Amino acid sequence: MKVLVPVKRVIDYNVKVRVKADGTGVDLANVKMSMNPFDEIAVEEAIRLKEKGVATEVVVVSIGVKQAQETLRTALAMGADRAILVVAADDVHTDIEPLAVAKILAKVAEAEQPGLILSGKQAIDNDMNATGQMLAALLGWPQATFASKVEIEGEKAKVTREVDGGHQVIEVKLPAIVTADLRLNEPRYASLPNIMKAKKKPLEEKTAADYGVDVTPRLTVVKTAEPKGRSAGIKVGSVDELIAKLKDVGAI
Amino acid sequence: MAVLLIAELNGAELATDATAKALTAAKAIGPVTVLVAGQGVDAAAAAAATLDGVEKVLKADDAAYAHGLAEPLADLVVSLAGGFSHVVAPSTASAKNALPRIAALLDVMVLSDVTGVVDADTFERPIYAGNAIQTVKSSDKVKVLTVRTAAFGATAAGGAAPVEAIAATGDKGASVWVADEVVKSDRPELTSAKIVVSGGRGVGSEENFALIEGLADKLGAAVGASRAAVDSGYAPNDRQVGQTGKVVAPNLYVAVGISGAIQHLAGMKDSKVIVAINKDEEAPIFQVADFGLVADLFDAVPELTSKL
């Protein structure tokens, strides 16, 4: 079974973002970019399926600017077999919407015929949490979102999902889309020899036009603003003082 | 402008708080029809009908909807969507699961975690873990959105809408429910609690989490946790507050042994009053706390609990 893993290049999760003064967006010039943390978990799970002999090939795909190549190389260094880059934007500030990404991924899936697509549950930049579900809809496949455990049993996947009250276990017929939650696994680090080897693995470059997908956004960004700041707090010296302050403001 | 609001259910019961908060956002757009889809949901539909401002309740009572699986629910909503300009649901795990699927089937984008309704086409939503607020205008024929419940007050009861039973659209059986592993709790529900007490890595062990629970019980509060506390097994996953867990905005949020990473702040920085108890005075949590106490939590929390 072939496993397809979509990965996204996003601002590094440790970076404190800066909203541009003119309200046009977040400043992404000269900031550290990395693979979306949830996608690392998806890649790791795919590689583990290969190590268990369940998956035969792991193909990673990324959509965006040319520099997303680096993200794909990282996935290859972790253990993916080959990569597809779909160039759909010239500028790092152009975030392709989940609907367009899902349409491109659906075309990639039609060409590659994977038995399973493993994606992250959300990207930490647009916080949409939508692409996996949209892709499942477009392909007419079942979906298992927010997965914390995946067991492949023949033609089915048994997936434990993180839901509001605890966990839910469902079974989906393959092919299916599974989106990874944080607790699915602990992603490995790529070793230096593997990073070197990854440079020789195949990376195919395509464009959105190759797949006939229109990436025009449906949502126009009117403005991007800083969230309301909190007024400075105070440090109290003791538990008694804390209780007194909380009573003063009516919090308890 | 007609709005279809998908009611949130806990099993067969209406999750009134989440539904009523999403209703507040939905009412700002236009007249609201509520869809209650589940199994044995007569009482839930009746409860939804009493919410103020609801025009009509559609009840789809069928085994296909019993466990909130995305595929049958999406097919049902898509079959109804022709009559509506907006499809709205509270931003819960079940709605985040189903709404993007619905949107893609309608060939429209989804607006996740809406925190403000500017007009029928224009909405505000947080991006980058809440570090920026984006205002977006949709050009889609149907707007599909999930509402961040922490950003809206709950609509009160006071309505008496008619309930209309509608036919189920079936289940193709692509997904099958196997089991629920529900965390039992007598404490208030995290996303609707007035007070939340959360513990982080500093708490040190699952046993020590009893300190957090003791303080929470004294305050009648819900118990939350940071990712570190959940990953370390101190607390179950459904208690996680943050970018990838639950987003809360209680009157009082007490963060104990939590450093205050960007991803945690994303889930609680709209709380009215924030208290931080941490022994590291450089911890970032103190930058958002209204009242900070630099102290060892193992001294401060028992003292606080006993003096309340």
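Whichever C-alpha set is largest while still superposing within 1.5 Å between the two forms counts as the rigid core. Treat the numbers as computed from the prediction; the structure is a model and nothing was measured. Numbering follows the first chain given and starts at 1. What changes on going to the form predicted on its own:
- Shown in the overlay between these two forms, fitted on the rigid core, is a CA shift at Asp12 smaller than 2 Å.
- Residue displacement note: Thr24 has its CA displaced by under 2 Å between these two forms (rigid core superposed).
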Given for the second form:
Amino acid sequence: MKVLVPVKRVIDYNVKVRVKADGTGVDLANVKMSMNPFDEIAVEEAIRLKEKGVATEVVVVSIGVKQAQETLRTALAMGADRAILVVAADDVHTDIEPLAVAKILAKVAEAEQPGLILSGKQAIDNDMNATGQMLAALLGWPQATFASKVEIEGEKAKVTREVDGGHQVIEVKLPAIVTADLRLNEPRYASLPNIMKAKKKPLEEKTAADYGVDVTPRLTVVKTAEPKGRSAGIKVGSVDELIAKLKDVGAI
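Could I see the form predicted on its own next, after the form predicted in complex with its partner chain?
All you get below is the one chain by itself.
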């Protein structure tokens, strides 16, 4: 079974994001970029499936700018077999919207015929949490989102999902879309020998036009602003005063 894993290049989660002075977006100058953490978890799960003998090949795909090659090489160093880069933007500030990404991934899936698509549940830069669901709709495949455990049993996948009330276990028929949650696994670090080997692994480059997908944005960002700072706390002299303050939310 072939496993397809979409990965996205985002600002490293350890970096403090800065908003441009004119409010037109986020400042990416000299900012460290890395693989979206949820996608990294998806890559790790795909590699584990291969190590168990369930998967035969792990293919990673990224859609965006040419610099996403670095992200794909990281996935290859972790243990993926080959990579596909779909160049859909020239400017690093251009974020390809989920619907366009889903359409391209649907075309890639039609060409690759994977038995399973494993992706992160969302990207930490825009928090859309929509691509996996849109892709499932376009392909007509079953979906299992927010996965904290994945077990492949023949032609089916048993997935434990994280929901508000705790955990939900569902069974989906393959091929299917599974989106990884934080507790699915702990991604491995790529060793130096594997980093060197990754440079020789195949990385195919395509464009959005090759798949006949229009990536023109449908949304316009009106303004980007930093969140307001937290207001200072107050001290109360007694329990009665605390209760009075809690009743009057505006006084806190």
